[in-house]
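First comes one chain, alone, set out as structure tokens in the form predicted on its own.
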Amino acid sequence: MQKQELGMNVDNTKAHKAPPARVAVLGAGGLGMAAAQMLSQKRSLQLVAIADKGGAAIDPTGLSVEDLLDAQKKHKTVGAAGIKTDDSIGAVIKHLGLIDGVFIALPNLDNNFVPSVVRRFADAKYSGVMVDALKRTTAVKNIFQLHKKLQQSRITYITGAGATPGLLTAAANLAAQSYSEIQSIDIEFGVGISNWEAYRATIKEDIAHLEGFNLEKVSTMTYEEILAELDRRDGILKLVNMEHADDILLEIAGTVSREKVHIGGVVDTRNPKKPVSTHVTVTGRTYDGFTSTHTFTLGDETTMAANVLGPAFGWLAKALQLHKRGIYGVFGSAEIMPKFAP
């Protein structure tokens, strides 16, 4: 049967001729700047705004990654390529008419911080899409509590849309379809970072999962204290039984109760090579009574940034599609398949 008979468009070039969706990135740390670099390689998405604690850069015709990197190197803020301000989020909000989608790459040492930023966009009458890569269960729960508010504001929001939670969570949901009962879902990730300072906020959040630490304690740690802790552990963070939002996302999706979801990993802050392969294992009982296991493993060559940002922009592309259909509110990454963003 020909593809035309199935109602498929075999000529994909038309889709590429549509103007790219205009994207704002909130946060310009390691993940935020990696997002800017990835966006520069995409045809369907264009970076028009980026913000950090020192300011924001905004250009409706598109931002130059080289200019942003130069501004950071010389002045420690992307604001040097645009607007220096203590309220960079407010600066972006003043230009909401230029923005179709927002990717949130902000530090999340306070579980209420990202939800408070989202409220600002809703209160400013933003009508578009938003995607985050939040990791903690509590933070994602707080986002879901904004569902009605975002519906009323006509915002389409997808939460937990990174690697884990995100890519591996959605893979677990898909793998679960083979079973009539899920016995356990286990996620183990490996991250290699050659320059931990570029991902300082991420590393601090990981340290908060270690025994003897919490968000409150880590949020007050100085650069020297973090460095001393990493030195004490030879740069290796071994994380077990983490408070990771894969659990609530899979529970909300109806896949499994959260107590059957377990997440851990190993982060090497001195070596770009992954210390362990990243994978998700789904164990369940089939309809005919057998116990079996599915395992999905990510290639070791894919970096943390690739595995977080690629899916995040895929979910952003899907959110844009849903928004055009008039579908608003908060959705978890385990509920919706991402759409590949060329």
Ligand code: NAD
The other form holds:
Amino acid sequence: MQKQELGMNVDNTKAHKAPPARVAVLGAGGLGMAAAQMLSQKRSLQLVAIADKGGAAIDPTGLSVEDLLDAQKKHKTVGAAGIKTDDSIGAVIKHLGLIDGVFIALPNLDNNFVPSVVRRFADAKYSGVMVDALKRTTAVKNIFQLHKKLQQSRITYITGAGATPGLLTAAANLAAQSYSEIQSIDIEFGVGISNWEAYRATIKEDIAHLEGFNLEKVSTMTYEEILAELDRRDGILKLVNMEHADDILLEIAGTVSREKVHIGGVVDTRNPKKPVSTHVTVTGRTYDGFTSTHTFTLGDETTMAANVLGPAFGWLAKALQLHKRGIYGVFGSAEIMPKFAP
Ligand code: NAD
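Go ahead and give the structure of the form predicted together with the named molecule, now that the form predicted on its own is out.
Now the complete complex, all chains and molecules, led by this one.
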């Protein structure tokens, strides 16, 4: 078997000259538009489709971020640079032949919404790769239930492929290798954003983790109610013991049972400076009887978007390799190393 067939890029220069993989981004909010921006800087991946609630823009020769931003600014939807429709996901599905990979940046205010979108792709016989940045344990569990269906339609899917879950979960899996027994994995994230409205779904989903809230309640809250809740907390959300999929992703990867994984964080919705440095600590016992803790800390200058999207496209690039090798179905991010996507 050739090294290329095994997914080994022995010559990076050559790999860069290959035509870029064509990517669709579902959702054009904070993460979706940052994804469009990041893709515009990549040689190995090219944005060919993007969808939001009001429509979709599709161009097999590549979309311009400036045009998309302009469409959103003037008409509140990327559809103004393409097609305005109530079913923008359906519009993208009509062009599946043009798409090698899909990044899902849709809200998760209902744990079945993203799985239902993925099911539509499988029902339309899409054969390609998909990655999500889902955070909730239940949503990721629902994606795993689609394993057989996605295998049948030849989709290679990596779930939980953002920052947490994602980058930190995979780092925890790597760090765990020093130990014979893992005692705990603790993730604490810090997010600083100057304008919460740029990341509405992210902030609403975070509020849903606070005492007295849940996804159903938050999904019915009005804009003013969200504003009032943020005001009450001086714009700071302190999150503890979150229902975050890092737990099942590490369990599925065989690293540790889910009860030993704890996730919390602090989100400042009025200041781009991170309120705490995002880190994961992995505590365990070594084969020779020592107890120790490894810590992996992200640089404070890296934004939420950089830490979600870099890994997401790294996993998308990896999924493309697996797909070429005929490996289909659902994989958790902690099971698979992302591949750096130039
Ligand atoms: P957002 O609210 O800014 O944007 C959501 C986008 O989805 C909007 O463009 C909206 O129009 C579109 N949309 C909603 N319903 C749609 C539909 N039916 N069809 C087509 N488009 C539709 O959201 P965001 O803050 O960018 O977050 C997106 C997701 O990313 C959230 O679920 C969030 O939890 C996740 N996220 C993950 C991580 C991580 O580390 N894993 C970090 C941050 C955010």
